[in-house]
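Consider the single chain below, provided in structure tokens and representing the form predicted alone.
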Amino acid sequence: MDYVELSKEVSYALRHAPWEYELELDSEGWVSATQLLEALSNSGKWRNVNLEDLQYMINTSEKKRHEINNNKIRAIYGHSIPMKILKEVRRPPSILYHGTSHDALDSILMNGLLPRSRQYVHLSQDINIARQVGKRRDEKPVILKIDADLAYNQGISFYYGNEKVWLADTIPPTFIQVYVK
């Protein structure tokens, strides 16, 4: 079984188009794993996927995009569905990073980081992850340094995405600097 492809299919179903799979997500983005498995089985390619396959997909995934708890599964972040997946506010690490394109830099420095088509702004504790994300849009991305400690102390909410990703509703330009080695 191709677990990378399965992860992409599950991400699409949970993050972007649950209605195409007739999934009913709760207010925190959870859906019955049984319901997801039934929806996947309706497509010939994933007919034999079971709960153990989903658990293996999650455990071996480098990006940690999903979680299972009490026979429910959800995508941890990256939703583009209209409902907002609620997250618990947490104190972030003092510094976070965001990779972006040179084309977006002026707008970000003027307006701050905005979620755009996503529900949250995605931030990283790790410069290399921020660089990797930024490379999706720019071969040599700009790395932004976020003073998360100051932002949090001034009322900006941060949410724990997973061990690699932190989320925020927005990051005003006051807390953003271009990172220079």
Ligand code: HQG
Second form
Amino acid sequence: MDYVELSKEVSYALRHAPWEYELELDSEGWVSATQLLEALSNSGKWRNVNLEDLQYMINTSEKKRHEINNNKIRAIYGHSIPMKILKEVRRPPSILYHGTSHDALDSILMNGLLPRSRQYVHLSQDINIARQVGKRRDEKPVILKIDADLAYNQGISFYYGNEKVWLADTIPPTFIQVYVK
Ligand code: HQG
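For comparison with the form predicted alone, would you give the structure of this protein in the form predicted together with this ligand?
Whole complex next, starting from this chain.
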């Protein structure tokens, strides 16, 4: 089984288009794993997929995109569906990074970091992760340094995704510094 391909389809279902799979996410993004497996099986491509496959897909992925608990599964971050998924508010690490493209830089410095097509802005404590994220859009990405401590103290909400991904609604320009250009 192609677990990378499976992960992409599960991400699509749980982040962007649950209705295409007749799934309804709860307020924290969980759906019945059985229902997801049923929908995948019906598609033909994933006829024999089972819960162990989903668990193996999660365990072997370098990013922790999904989690399973009590026969339920959810995407941990990345959602774009209209219903906002509730994430746990938490004090962030004092510094967070965001990797992006040179094309986006002027707009970000003017308007701040905005979630764009997703529900939250995605940030990372690890500069190498930020670089990887930015590389999806720019061979030599811009790395932005976010004064998360100051932002948090001034009332900006941060949310916990996983050990590597922090979320925020928006980051105003005053908390953003260009770290690598
Ligand atoms: C940019 C992947 C102009 C922002 C990744 C980014 C991540 C602005 C793009 C996760 C802007 C949105 C999320 C503004 C932000 N003006 N551009 N004011 N504010 N932007 O994909 O953070 O592999 O929605 O810099 O690794 O790149 O799918 O967000 O370039 O963890 O699991 O608008 O998705 O994870 O792009 O990536 P995205 P992202 P997976």
